[in-house]
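First, one chain by itself: the form predicted alone, in structure tokens.
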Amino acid sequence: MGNLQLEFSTSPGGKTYLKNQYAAYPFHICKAQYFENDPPGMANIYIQSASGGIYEDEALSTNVIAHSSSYSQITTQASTIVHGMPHGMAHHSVDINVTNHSYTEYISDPLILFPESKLCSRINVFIDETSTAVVADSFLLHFLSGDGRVFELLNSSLQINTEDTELLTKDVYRVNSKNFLDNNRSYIGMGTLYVINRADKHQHLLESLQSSMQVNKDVYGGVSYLPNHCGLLVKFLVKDGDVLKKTIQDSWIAIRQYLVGVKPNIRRK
């Protein structure tokens, strides 16, 4: 079983370090880098792969803790590829803990769906009244040359916690060729962001991304607020791979620049 654990604290000068962690295989990170246009002192991990994707059978979690006033972004080196499976499936789990004043960011880029592949992903996040946490979640199908076969199922949750494991919000999709594709194959990836903020409506940043949303000819979407007052869903549909991670980044830039003031420099991968 792949396990990744990374904690983020903050230094008595205001700069967000990894305080404890763990990669196993297929796991690996570097250090934290530093950006400018960032919130200062925010700490960021790029996660990567030893493997070359997700196989069948595979069991991967990833825990996040996040306190002392941090600010964090933990994102990927790239797209995760999820192989066919042609008996088993894989499962992937990722818990995120934010807690005391603290900000964090996890913004993965798309899984790419291979033919015959299964996945059950879990997202569960707990997080008090006095932290944010920003989470992207998305997928894209991959058609292999001259080969009918497509992807078996993606059954996807995020959940939405208290800081004492009180259920605030649950999010749940299950998608298969059958439910996702129609004949013309006209979608064929989704993304998914979630602001989490148990403080504040955000009624400017809705309006904002409703309108980004409406203007947008190459994406089918909406954004509204998530039950129990604990933030903001973004949903879309999309017709290729470069609209989704454009989608993706220009969702995540807005919603940087309107919870910290500065617009972020994009990330290079």
Second form
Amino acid sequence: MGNLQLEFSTSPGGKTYLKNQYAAYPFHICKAQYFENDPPGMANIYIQSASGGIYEDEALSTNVIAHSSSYSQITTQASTIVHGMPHGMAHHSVDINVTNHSYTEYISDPLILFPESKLCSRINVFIDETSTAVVADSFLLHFLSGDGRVFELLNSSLQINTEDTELLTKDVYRVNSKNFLDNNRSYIGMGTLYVINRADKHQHLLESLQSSMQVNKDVYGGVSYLPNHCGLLVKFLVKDGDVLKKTIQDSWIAIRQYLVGVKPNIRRK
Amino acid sequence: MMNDDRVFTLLQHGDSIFPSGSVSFSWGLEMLKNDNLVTSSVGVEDFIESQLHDKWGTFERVVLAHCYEHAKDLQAVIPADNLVECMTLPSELREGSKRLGSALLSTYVKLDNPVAKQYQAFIHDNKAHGHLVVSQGLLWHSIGLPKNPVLTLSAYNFCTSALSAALRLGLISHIDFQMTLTRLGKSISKILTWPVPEIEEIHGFTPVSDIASMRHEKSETRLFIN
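Form predicted alone done, so how does the form predicted together with its partner chain look?
Every chain and every other molecule in the complex is listed next, the one we just looked at coming first.
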């Protein structure tokens, strides 16, 4: 079972660092990186995979803990291919704990769902009233030339809970070719961003993101308040992968600029 | 088989003239029309079919059945109401569901229904939300309707409400309305044969209409609440 554990804390000088880390195959991480135009001391971690994707019957888990006024971003090096699985399925779970005035972003690149792939994806966020989390979750269907087969199933669950495990929001869906693909293959991917913060309504951010989605003719997207005053939801459908990545990136930049006050540099991958 | 009294009750409480408040809801259809994603009776039928298969059947039907079965213990229904709140992500759909549920409860309070009075008190005390399917399960149990007719009535009400919105949006004719409803009835019959899972298993996947509802929040030309 592949396992990645990251714990972020803050040095007396205010710099965020990895207090604890553990990465078992197929996960691999390098040391924390620090970029211009990030919040002071923000640690950036790139998750890499040594295996080239997610395979049949794999069970992968990631556990992120951010506390002590830390600033962190966790992102993937590239999209994650979910390979074909003629018999079984794969499981991927992510737990994110953000407390004590901390800010963390979990911005994963899209899951690429190959023909006959079957994945159960679960993300659990635990957050207190002083902290903020931004989570991006997305998938894109992949079609092989001359092959009529498509992905089989994506069971996705994202839960937002208080630090005491009280449920605030639960986004659960089961996607298959029948309920997602129409005859024209109008949409082949979907992106979702969750801006999780319980202290503020963020009305200006809501209106700004709503306007962006209205004018973006390459996607069909919308923005809304999450239940129980825990933040915002951005959801959009796309016709191709480049648009999916660009829209996630543009939305992330707008969210970061609003929350932190500085436009971040685009991540090189 | 239902006896004649129960058939009469079902007809009375399922009648479109019964004050349920759903007349001002389009369930995302208004925005889908404005965005040119639903432009014909075929599109309307596809929209409602997808709502039945990927939301009503997998989410609302399960909550409704759960609340019906626990209707004698209102405290046991509150967690289901909270779960619907947590899992209805677009705010217009969430607020609309509560508004419809509260409207239904208010009508039954005026009809002197004791269950409606008790549950409305929970809402006033901020102990419950009163989502539509929760209210339907409680109230229709309280008037003596059997479970399967309750499930059918809920699906029927959703279909006629959405079709009425489509009619007023100029997407379908009165004849389209009836022909579509007949076909949807067959889908509902099939969905009613699905096993009812545990309430923790509920899920839904209707991204196009969810997004339409989210876009509707910013729409300047609105006939409907959602």
